[in-house]
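Single chain ahead, written as C-alpha cells, the form predicted on its own.
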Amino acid sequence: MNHESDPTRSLKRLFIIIGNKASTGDFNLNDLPSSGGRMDIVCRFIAQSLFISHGIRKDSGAIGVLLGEPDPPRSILVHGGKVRYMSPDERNVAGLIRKALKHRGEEWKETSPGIFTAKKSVNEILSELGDFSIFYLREDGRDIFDLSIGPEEKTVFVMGDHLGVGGDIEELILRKVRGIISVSPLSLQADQCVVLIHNFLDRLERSRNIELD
C-alpha cells in the first residue's frame, strides 16, 4: 500500500472485530441488532476502542470487518486522531458507518473526517499491517499480563463478535499473528475485551514513565 494512502500509519494501537452478519448495505438506525446484523456490537466496539472520559485516544483506531449481506466483505476504519462528529453512542457511530458504506471502492476512502472504508477482507487488512505486531484474542490464549511489548511497538488485536471467528478466517489470522492472547478465561463481549487491553497497555506505559522518572 502507498504510505500516503495508509490510514493506519500514525496509529499505535489498533483493534479489529469480525462482524459475521454485520450489514454491508443500508440498515435501520433504530434496529441495529436485527436490520444491522448486530451492528450494535460493532458500534460499541468502536466506541470503546477510541473514547475515554471527556476525550478520545488519538493514537488508537478500530476496524470493523463486515461480512453480512448484501456486499461482503466491507471494512470500516475509524482513526482516533482524525475522527470528527462522532460520539460514543451506538446510533451516532452507526449513522457514520451507514454513510461510509455508500462508497463502494476497493481501496481506503475517507468518507468523513477520520472514517475510512474499503472492500477489504481481514486477510487483506492484516497483510497491510506489516509494521504492527498482530495478536488474536481467544479464551485459551496466553494471559495478556504475560505479554512483553516494547515501548515503540505498534500492536493490533483481532477478535470476533458474539459468533466468534469462523474456521477459514481463523486459519488465515493464525498465519499472521505474533501470538494468541486472552484477557479472561470467560467469553467476554468484544467491547469489554478492548477495555481490558487498553487498561493493560495504559498501565504498562505508566510503569515505564515512572521508571524513567
Second form
There are 2 protein chains.
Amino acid sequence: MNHESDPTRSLKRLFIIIGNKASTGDFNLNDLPSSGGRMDIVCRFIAQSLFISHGIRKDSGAIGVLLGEPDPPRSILVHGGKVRYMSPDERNVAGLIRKALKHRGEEWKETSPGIFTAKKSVNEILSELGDFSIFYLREDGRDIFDLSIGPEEKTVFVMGDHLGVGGDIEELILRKVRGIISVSPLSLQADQCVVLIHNFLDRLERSRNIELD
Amino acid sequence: MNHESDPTRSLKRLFIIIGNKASTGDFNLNDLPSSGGRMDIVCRFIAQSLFISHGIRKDSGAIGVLLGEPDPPRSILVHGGKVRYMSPDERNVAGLIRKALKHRGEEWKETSPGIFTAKKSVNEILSELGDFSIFYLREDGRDIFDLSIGPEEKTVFVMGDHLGVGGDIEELILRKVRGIISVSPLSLQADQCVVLIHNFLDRLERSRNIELD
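I have the form predicted on its own already, so could you send the form predicted together with another copy of the chain?
Starting with the chain above, the whole complex follows.
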C-alpha cells in the first residue's frame, strides 16, 4: 500500500470495533441506538479511544467496522493526531461518521480532517497492519495485566459491540492475533474495555519512564 | 434522615460528579454540551457508573451535582438497583435528567423509577453519607492500586467535570474524605475515572472470592 494513503502508519495504539448492525448509510442523529443500529456504541468507542481530559491522544486511532445496511462493510477510521473539530459527545462523533458515510470509495479517503473511510472488512484492515501486534478481546482471554508489551511495540485491539463478533469473522481474526485478552472479571461494554487498555499501557509507559530517570 | 427517603441506603459504590455549568432547568437534548452546560459529561458519568455489558450494577449509584443556571445547586441521583427505562446513550440519560429537573423540592424525590432529585449541594450529600468512606479524585492523589478497601466497605468517589472542583467546594469535601486518590498517570475525563475505579473494585472482589474458594 502507498504509505501516503495509509492513515494507520503514524499510530501506536489502535482500537477496532465491529458494529454488527451499525448503519452504513444515512441515520438519524436524534436516534443513534435504533436508526443508527447502535451507532451510539461506536461513537463512545471512538471517543474513549481518543480523548483524555482537555486533549486528544495523538498516537491513538479508532476504527469502526460497520456491518449494518445498506452497504456493509464500511469502515471509519479516526486518527487522534490528525482529527479536528471533534468533541467527545456522541452526537458530534456521529455527525462526523454520517458525513464520512456519504463517500462510497474502496480505499481510505479523508472526508474530514483526520477522519477516513473505506469499503474494508476487519479482515482486510488487519491484513494491512503488518507492523502491529494484534490482540482480540474476549471474556475468557488472558488478563491484560499479565501481558508483556515492548516499549516500541505498536498494538491494535479488536472487539465486538453488544452483539459480540460473528463466528466466521472471529475465525479470520484469530488467525492473525498475538493473543486473546480480557480486562475485567465482568463482561464490559467495548468503550469501557478501551479505557482499561489505555490505562494499562499508560501505567506501563510511566513505569518505563521512571526506570529511565 | 428517614431511611425510606434515603435513596443511597442500599448502595455499595457511589460516584458523584460536580457539573460546574450543568443546567438546573430546561435544556436542548440536541445540544447537551452547550445548552446543557456540558450535560454530556454528566450523562456519560452516570452511564459509566451503572452500565456493564447487557446489564446494570445494582449496588452502584451516581449523583450529578448540577451547578449551572437557573437554580443551582440541584442534584440528580440514579440508583442502579432501581432504575428502569434507562439506556447508556447520552440522549436517553439526558432525557431522564431533564424530566427530573422539572421537580423543585428540597428533599430527595423519585421522578422516574430509580431517579431522584433534591436541592442539595455536594456538602449536604456527603454529610448524609455517614456509613460511606469518601474518596476524592485528584491528579496528585495516591494511586488507587495502593488503596485498601474492606470487603463490606461502602465507598463514594467524588470528582469534578472538565472545570474541576472549585476551591471553596473542594475545601468542604476534603474535611470529610478518607483519602485523595488518582487512577492514571494522565489527566482523564470523569467517566474514564469511574471505569477505572469500578475495575479496581471488581478485581479486588474477584481476588477475595478466589481466596474464599
